[in-house]
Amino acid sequence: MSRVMVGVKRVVDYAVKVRVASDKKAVDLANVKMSMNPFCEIAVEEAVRLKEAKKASEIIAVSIGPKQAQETLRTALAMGCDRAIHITTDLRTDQELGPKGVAKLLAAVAEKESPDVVIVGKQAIDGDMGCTGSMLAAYMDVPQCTFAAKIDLDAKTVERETDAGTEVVSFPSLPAVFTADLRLNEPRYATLPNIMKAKKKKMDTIAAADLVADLTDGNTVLEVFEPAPRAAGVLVDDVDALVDKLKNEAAVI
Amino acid sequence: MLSLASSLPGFTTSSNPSLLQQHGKGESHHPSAPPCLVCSPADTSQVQALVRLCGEHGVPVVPHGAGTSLEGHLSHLDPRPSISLSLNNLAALASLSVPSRTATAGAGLTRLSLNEQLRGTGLHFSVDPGADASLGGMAACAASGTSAVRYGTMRDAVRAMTVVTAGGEQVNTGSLASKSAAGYDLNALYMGSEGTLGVITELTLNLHPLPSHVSSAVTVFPSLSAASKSVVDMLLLGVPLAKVEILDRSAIRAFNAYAANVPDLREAPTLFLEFHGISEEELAAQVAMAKDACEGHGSSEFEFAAGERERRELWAARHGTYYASVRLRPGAGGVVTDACVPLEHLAEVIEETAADIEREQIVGTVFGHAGDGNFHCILPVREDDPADYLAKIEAFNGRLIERTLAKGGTCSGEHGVGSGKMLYLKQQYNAPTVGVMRAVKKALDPKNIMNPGKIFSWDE
């Protein structure tokens, strides 16, 4: 049976209408609802299903961020992870700490914990970088199977979703890194008995600086701004008027 | 109205013809009777200002949530120009208490949106009518759903409300405490008042822990009567059924045709069952007892939904049975009946009703919340239907109500009276009873601006 490590990220809740901070350097996160990144939820769910199918013996959830990242870890524990590791940092996890830094930190934890299976979300909905999984596999020097829609550890195959359709790839051996795509599974709702049990599960804390010395990202964010507001539309009275406008004004037909 | 709009931040109005049409119609066959204007206040104080203004000018107000009314509640039938008061902007989840198991939310928030926001808390809002209705609309119509047999209806779910009266005052009903003996029960007064006594702007709701162990099963019976009787037995045995729905042959046929991602079911009188337990053992004990009771009335083997996704798809499909039934005749609107009888009479009444549909050769389905003695007939009707078919349907409806009332039942279990069932309310209650309702209405809304012409007539 495998030991599974799952990376989870605390991000702005997907339903929030995000606003740019007045200094245009970042998104305004004050009093904004935060949740576990949806793809990370899918990653946790997959790990828990592996444990339920007796293919995994232990699931470790890892997150990087401020104190509140522990709430995200408690959610992962409530869904069925066994223990958690909180890597503390004051760096903004939506832009200062990039995929390179995250991958280095997770690789450092993997070095200590020796997981057979590592699952992360394919991307985080704040940065939308989609790089962490691949970079982590490179740092760990292990195979990567990204955009996984189905993981078969026995057959050592993964179904991947691509724009052209689904392809099946095989990986030579474990350990390997998998990144979770939307159709991998539908995450469970945590129930209260599990939420209450999760409060007692082990959570270790370690400072990011104690794991990795240099976390500077290759990129620097110069400016954050909203897209230009859409011009108001025009109401037309009938199809003929619509066709006329599309033809003669917008020149698209 | 427009000058009021310009003075209040966030308050919008619209006279877009499509929007007006939409606001004058719910999800039933009743044709649209549109308002003159749709107003969308931003908060309770703006609702108050709007209602006060309407009162001063004698303008009727019909509150509008998600537009899922099934009995023509939203029809603007009054001769005076009237407005639709949209609660769309009062849709925030204001607060949540996990230990008290309550949530306070704007009346415009829909039940599925509320549950989406409760993800991760381990709690959920249990009242589940077929539509994704607004919380205010659900309270105004005393809504119910498949979970009522164990978790109760909207009457049990609402702890407190903020209501704006016809005079534009703010009234606070109930208490945040789980029970209260302080003063008249104003929660009960406004519950089911269908917008005729005031506008509900905010509600504090009771939540339930998500069940930790769930099992769903389907089983068929030789008759609707046998299925109904097994429901009586299961409840007498103390099986805490979480859901128990009954569907007739035609409902199953419609269900099979409509629900693409659920395997086809046998076309026979069917019970859909759901069990909630705190442990595997408790769940197994409930299921064993239920099976025994059902088999005593000739049921088939229980077929269980394999996993959580299959279970959710099964119930989503059950919720879609209304739409599936209407689809039996493309282009039709649904005539929906909503009889509810004491459980001892369910077997007989549902059997007679199904036989009536068959004998009259009416296209329709029969399904419902067997645990509450509540069942619906969905009869799709088209605008081009011949007059004698429509007359047949009306006569059938009349017989159903008579049959229901004769057994001490109610003409509406959960859909409300609206404009569609006013005739039946008068059959169900004697003049003094309706007189009490009328006295309350006249006391609280002397100008008759709150959703006029619904439930019962202003004049005797």
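Model, not experiment: these values are computed from the prediction. Numbering follows the first chain given and starts at 1. Shifts are known only where both forms have a C-alpha. For the two forms, the rigid core is made up of the largest set of C-alpha atoms that agree within 1.5 Å on superposition. What changes on going to the form predicted alone:
In the core-superposed comparison between the two forms, the C-alpha atom of D23 has shifted by less than 2 angstroms. After superposition on the rigid core, residues whose Cα atoms move by 2 Å or more in a run of at least three fall only at 229-253 between the two forms.
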The other form holds:
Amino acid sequence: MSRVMVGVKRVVDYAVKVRVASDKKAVDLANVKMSMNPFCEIAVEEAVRLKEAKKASEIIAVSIGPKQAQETLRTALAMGCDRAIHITTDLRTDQELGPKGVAKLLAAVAEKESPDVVIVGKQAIDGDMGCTGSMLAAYMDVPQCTFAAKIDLDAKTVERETDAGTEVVSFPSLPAVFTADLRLNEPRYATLPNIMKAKKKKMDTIAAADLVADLTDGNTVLEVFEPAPRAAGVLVDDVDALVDKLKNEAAVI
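Could you drop in the structure for the form predicted alone? We only have the form predicted in complex with the partner chain so far.
The text that comes after this line covers the one chain and nothing more.
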């Protein structure tokens, strides 16, 4: 059976309306509800399902960030992960620590843990860069299967989401890196008994600086600003009026 490593990220909760900080250099995180990145939840669920199907022997959850990231790891443990690794850093994971640095750190952990399967979300909802998984596969020098909607380890195939629909691709062997798309599964809620059990599961702590010396990625945030407000919509009486506005006012037809 495979050993699975799954990456989880602590982000601003998807239901929160984010605010720009007064210096316009970042998003304001003060007194803001944080939670596990939704795509990371899908990654954790897939790892747990692999174990339930007797295809995985152990699931290791890994998160990078401040002390509060341990709350995210406890959620992963409550969902079914066996143990956790917290990589501590004071760098903001929404802008100071980019995909390159994250991929380096996860690759360093993978070198120590030797997982057969690595699953991460296809993107984080704060940066939306969507490239950590690919960079991780490059650093690990293993196959990558991105935007996975279905993973079949026995057949060594992955159904991928694309702009034109889905496609099925094969990967040569394990270990491999998979990135989770929305259709891969529907994450479970952690039950109260499992939340209590998660408090007793092992969580190791490692300083990011002890794993990777250089975490810079060459990007600098110049300014953060809110998108321009959208113009108010209008109601039309019939299709003819709609066509007239699209043609003569919007000039889209």
